[in-house]
Structures are given as structure tokens and as C-alpha cells.
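This document starts with one chain, in the form predicted alone, laid out as C-alpha cells.
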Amino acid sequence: MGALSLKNLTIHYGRQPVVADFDLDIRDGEMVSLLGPSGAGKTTILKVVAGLLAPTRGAILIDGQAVTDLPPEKRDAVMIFQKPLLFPFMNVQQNIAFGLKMRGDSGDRRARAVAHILALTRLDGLGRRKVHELSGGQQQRVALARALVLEPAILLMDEPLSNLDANLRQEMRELILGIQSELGITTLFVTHDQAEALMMSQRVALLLEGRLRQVGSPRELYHRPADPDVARFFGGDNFIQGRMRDGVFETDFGPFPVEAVSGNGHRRTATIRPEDIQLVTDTGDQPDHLPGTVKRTRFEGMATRAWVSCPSGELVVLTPRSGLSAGQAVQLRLPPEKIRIFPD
């Protein structure tokens, strides 16, 4: 299909910079999520790639060819918006075929392409339905079909599932993943939902305040965040201050032997995910356990989140144990191999 390269993109609204020095390479056939909170600049980047906005500076390349100055219809990139934006006076077939008709494809070719894409997007039997007769999930599938039928090099998706309920979102995620895998279409998927990004993508690009903070596999961003801001975005609650001394991370919570990290003697920040802390209710003396008291708990289905007060500070624990209560004495173990020490 096509590879997408964004080089040093900087985008202003008036004098206000929205995105600065943004670089991202997406391989042919790869699905990458552009993740970030509202206002981070995600949709702005998609619009620039689609040709709906012009960057202040930088370059956009599709299959190695610069398209920065080309109009949208010359870019071989199609964008799906948060709202389906279908033509209400056309039925499903006519909506899907519209782009093919504008491109000048013959009637027979349009009919074959539309029939194939209806089956692919599970819209069989709905071709003659009007837009207002469709559910929200069906309308979004029509928008997806209308984009895919053009066989673009690049598919751009701007939070297409955010208006759907939880069950429909999951159904659409599976559908999109299946189609993307079958067609091998290069996809840039914008979302503010961390779980959705981790589930949908081969790689995730995290955008915070208009700057790209980390790119990597879902596991890399979740388990090896580049800095405390990235860790916080992915639900990190526990940040520990300490110093490295000869392979030991010395903290108020105790010393932790860790993998070799540079900066001997320097003050460092580390994190450990709540689910990586081991909680035990047996209060017998264990040399590598921290004594603590449960301050409060929150039931989260298959796990309980507990805020535990220790002599050196508070830690948040996510544990499968149930029945914890405020004031209960517990002990915590922080596995050294789960502690992530951030670079300077």
C-alpha cells in the first residue's frame, strides 16, 4: 500500500504553536496509534497529512514521495472522522460508491467494489438502507467502507469509535483490526484512550502538549515509559526518589538491586506499576517486605486498588485480593526487576 513519513512537522494556529518538531515513520502495512489527551494536537496532525491543513514547516512523504504541497485528492490518503459524515439523501451503496463515481470508475467496477466492501465490513443486506435507518455502529462501518473502497495508500482514523457505546466499540475494534490485517493498509489511528491504543496498534506514538514523547510497541510504552509524564499517562501512580550506588537503588523505601544504570551517586526517579507490587496480609516479619496500612480501597472488577500508607510514603497497589479494608495492616514487596529507573 504505502509508507508514511512525517519529518519535522511544526504546525501553528495563528502565532500559537500546536505541534512542534514532530517526526514519525510508519512502515508499509503497519497500524500505528497516535495517542494523547484532548488538545494535544492529534487531529491537527491527521488534517495536515490529509491535506486539509498546511504545516508551518516540515515534510510529508508517502512511499518516499513528497506530498506536502499536493491537494487532498492527490495524496492517496483518506480520513475517517469522529462522526461518520454520510450523505443523508443517499443510501448505503450510494454513499460507499460516491468516491469511486467522482474518480470516474465505470458502473460495473463500482458495483463489484461496493459488493466486496459491503461483505468485508459486515454490511450485507443493508445496501439500500438510508442513513437515518442505521445504528451508530452501522453508520461508522459505512464511513469505513467508503474509505476502504478507494484502496488508499494511507488510512487516517480520527477517534472513529468515541461516539459508540462500550459493546459497539469493542465490536468495531475487532472489525477494524481484522480488515487492517487482511488488507494490509497503512493506518494512523488517533485516540485518547490508552487501552484502545494498546489493543489496536503494532506501535504507539504518544503526543503530549504538541510534542512526540515516545514511540514504541504497546509493551514498551506500558512497561518501559521514557519519563515520568509517559508513566503517569499510562496509569503510573508510584514514583520513588533515590540514588544509584554500585548497582543498588537506595531509596527511603529501602535498597533495591537493579540492572546497571549510569549516574552512580546521582539522584534519580523510578516508578513501579501498581499491579507489580505484591501485597500480603500476613504481617510476619519479612526482611524484603514493607509494612503498611490500607488507607482506602476501590473495587475494579477483577482487582482491587488499594492506597497503602508505609513509613516512607504512600504506594498504590492493584491486587487480585478481595476483602481489604481501611486500617488493615499489610506488607508490600517491590520486586527489583519491576522497578523502572528513568534516565537523567
Given for the second form:
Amino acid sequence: MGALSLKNLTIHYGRQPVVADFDLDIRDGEMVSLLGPSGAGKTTILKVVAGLLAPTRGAILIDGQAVTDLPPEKRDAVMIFQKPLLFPFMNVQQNIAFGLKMRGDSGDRRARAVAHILALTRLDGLGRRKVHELSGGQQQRVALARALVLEPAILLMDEPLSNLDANLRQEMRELILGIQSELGITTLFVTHDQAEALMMSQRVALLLEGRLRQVGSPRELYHRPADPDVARFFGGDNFIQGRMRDGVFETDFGPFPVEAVSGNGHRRTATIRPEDIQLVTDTGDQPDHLPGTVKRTRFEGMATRAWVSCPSGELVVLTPRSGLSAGQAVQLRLPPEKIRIFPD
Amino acid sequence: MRALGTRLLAPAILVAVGLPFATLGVWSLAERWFFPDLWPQAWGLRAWRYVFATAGGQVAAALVQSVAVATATSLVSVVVALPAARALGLYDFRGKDTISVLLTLPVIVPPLSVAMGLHLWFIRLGLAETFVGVVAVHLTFCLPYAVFVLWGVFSNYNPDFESQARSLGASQLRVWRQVMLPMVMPGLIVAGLFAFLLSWSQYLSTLIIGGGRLTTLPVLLFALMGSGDRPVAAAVSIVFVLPAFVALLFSARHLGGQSLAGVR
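Okay, that was the form predicted alone. Show me the form predicted in complex with the partner chain next.
Now the complete complex, all chains and molecules, led by this one.
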């Protein structure tokens, strides 16, 4: 059981502000990703929640109880670091039992809990292995087991997948998701990988330069970014300037009818995701299509990314169409329902 | 070519290390051995009888004294060096370079100057000719070495291990005892061994500060050598080298650096 509440956290390193006025509420059993580029202050927030760093201001509440002034060992929150950090002088089961031993559990209880968690993390039979005999993925699983065995109210994970290769990462991701939903541990998961954040969590909190920019479901952040920076972080490279007039967003790329009539006469910025732009290679004149020329292309596996130069500006398009080449004349359609106009 | 080199390496090391010891062994068993001859004219156990019987009490007392001084010096060195090296290895602070230079000073200044300079102070402080005084003067040489060894250990030490242990429910005290100590133990043993061996072989400083009242093995050895009896000096030398050699063998597995590498 554990709901986590971070209230107005401000954190300094020396005199340097790292995180400012950070608010986040995580429901019991929820998995939330804390997403942001490196240096945004994600790990710092995690360390503050774990009690390894003190915030300058603000409060941390677990199930409504303030734990801000408690030392890390007294908090029901366990952190898993980027590196497995397995104690080299202990074998696997000693590593996993470390926290139980600190808590004063009897040898019997420790043995039972360790055996259970070994099975859960698919480490059966590896209990007596030395740490350096394990592969990277196994080490990370032991680190996970060592935290899970304590059944903490809050699990804090600091990019636990970033040291693994792509295939292993996928496997580990599934394992974490499975265990998290099975045990229902409230989890704050730090990552710099937007795809991972979208896949792993029920909600995503985006942190840019120490400030929380948007919290919401993965779909919300992806399709309804709060501002251009959020859109840019999720790979939305197309920004369109325009003016609102009588239910229409007027731009150089043409007028777009919009539902909400607000801010009449105001200048606004809008974005459209590269995969939402429709690209056709027919040269015949079609209504509400923009003519353009392909400047360059990049093959990305499932799709091709094309930089298309239009009379009114350049747009990035992600299209399943293959066989595009530089210099080719194309036409683009920007579906009005896919245009996201940022609030002022 | 490389195979030949590898095959020659072990004998080469054996000769380089073994020859001086072999000479000591031969000398200790020589009854008569004069200049042009490459081999003693007469063999005998006179020197060993002298060491174990005639001067047996003296040698045993000196041995005990040496072990006591070196053990005390080594323990104090490690206990003081551990927190110092931790701070030097893990944190950046002003004056770190100055500390590094100050630490090397006793190592580069001749021991004679250090001991002579300290002697006057030690007389005033009542430390001259005492066990504590001798340990203190040995510390001026041994402590810097211990700090340097452990400084290196802590430069490769990842303090995140301690954060991880805290987060798993260990108090600060238990983190130090159950995580930090085992992690740096190989380095601690090496540092302690260095300090022990350095203290073990101190002669001048022991002589000056101890004033002849604290007779460690080197002091006794020099006294015996001064009398010009080379077989006896050789036998005492062997007695002197053996305990240090045993200590070295005991901790050899920690010297390889392999166990140190596990720190990160």
C-alpha cells in the first residue's frame, strides 16, 4: 500500500537550483514514468524521495504521512539504481537478503522470502552464484529482486534498463511490468527514453530543465502536448504559426477549421505529428493539398522520414510509402483534426 | 620467442630475489671465509647457536619489540588513514593539492632530519625513549603511505553502493561496517602491510627517538654488525627478514589488485 505525494519540491545542488516547485501525486499501485533528457533533474528527484538527498523546500508524503525528515532506512521507499550495485563480497541470495537482514527478519523468513522472489524474477537456481558470474541482465534482475523482496510501499527505479542491450531491455521491461502489476507496487520510474515511458507507465510526467511541464496518460502527452517543448521532446518537429479568426486557424499552410472558438484574433502556434501528415505522389491538382518537394529522406524501418519543402515552409513527414527520392514533387494533406493548437 | 622469454622469466626472478638471500644463508653457516675464496673454508652453526642460545634472549626481546611497534604503527596508520583517504578520494575540496604535498614531505625528507627534528620536541613532550614516541615517529613515514594506498582505493570506490544500502534499510553505521569495510578490505590489508613493513625496517628513527632503550630488530642487527661478526649478522638478518616475508605471503593474494578491481 502506498500513495506518493510530492509537494512543491525545490532542490539545490550547492547554490545551483536543480528542480523547482515540483508537484506530483501518484496513486496507490500506479506506475508513473518521470521522463526527461539527461540533466533534467530526474535522478535528483528520485534520490530526494528515497531520502538520499534533502530538498531545499517542499514535502514528501507516503500515504499522507510526511517522510521528508526521515532518513532513507526509515522510509518505506526503495531505490534501484542505474547500475545493479550488487555487493561484490556477497553471493546472489545474500545480496537479496541484505534488506531483510537489516530489518531483522529471522533466517527462516529470509530464506523463504528469497526463494519466492528468486522464482518471481526468474533467477531460480542462481542463489549461490557469485555476483561477477552473472550476466548484465541477471545482475539487474538481482537488483530488482533485492528491492522487491522488501515489499516496499514505493519502488523508485532510476533507468534500470539503460545498461542493457535492446533485446534484453525488452525482456526486462516485460518482467518489470508483470511483477509491478502482480504485486501492485506504487512505482516511480525514471527514464530518458520517451518510447519506454509511453510503454511502461500509466502516466508520464515530463521534466524539462528541472520543471514539470506536463503530467498525463501516455496518449495525452503524445497527442495533446501542452506546449511546443513537450511536442518537440516527443519528436513533433512541425510547428505552424497562425492566427485565430472566427473558428478558423489561419496559417500560411491554409485555413484549418477548429472546434473551440477562443482567443479570436490572437496569434497561436500549432503542431502536427510527422505521421499524421498524409503524403501523396500524384501530381494532379487536388483540393486542400499542399504542393511540395522532397528535400531528403531517411529510411527508418517501418516508415520513411521525409523533409518536404513547401512554399510556406518545411514540414517533416513520416510515411509508410517507400521509394521516395530527393527532388521528387509530392502533395501533402494536413488533416484539420490532427492539428494541435497550443493554448496561449 | 615469447615462449622463451616466458620460460626465462621465472628463473630470472628467482635468481634476482634468491641470490642475496642465498648469500645470507651461506654467510650464516660460514665458520671461516676469507677474501679471495668464493666459498667458505669451514662450515658451522656457530652463528645460529649465537643467535638462538648466547644472544637468544636479546633476539627474542628485539623480535617482540619489533612486532609490537610495527603492529601498533600499522593499526594506527590504517585507522587514521581510512577516513582521511575516504575524504580525499571521494570529495573535491580546496587545499587537496596542498594536503597531497604535505603528505609526501615526510617521505621525501631524509628520515635522519625528521627524527633529529622531532627528537627535541619529543624530549619536551616526554615521548623520547618511549614506545609511544617510537610509534609516533614511525607514523610520520608509515601514515602517508597508508593514506596514499587507500586514497587510490577510494578514487575507484563508488559511493552509490552506500546509498543503495541505505535505501535497502541499513543505518549509516551498518553501512560503514557491513558495506564499506568489506569493499575496501583488500586495500586496507595492503595499506596495513605497507605500514607494517615500513615500520619493521625503520632503523635511524628508532635509534634516535628510542635512544637505545627500545631495541627493535634492526637496532640489534646494526649493533651485531658493528662488531664485525658477519656470520652472526647474516643469521640475524634472516631472523629479521623472515617475519616480514611471512606477512607478505599471508597477504599476497590481496596485492594483485584483482580483488581491488571489484570495488567499482
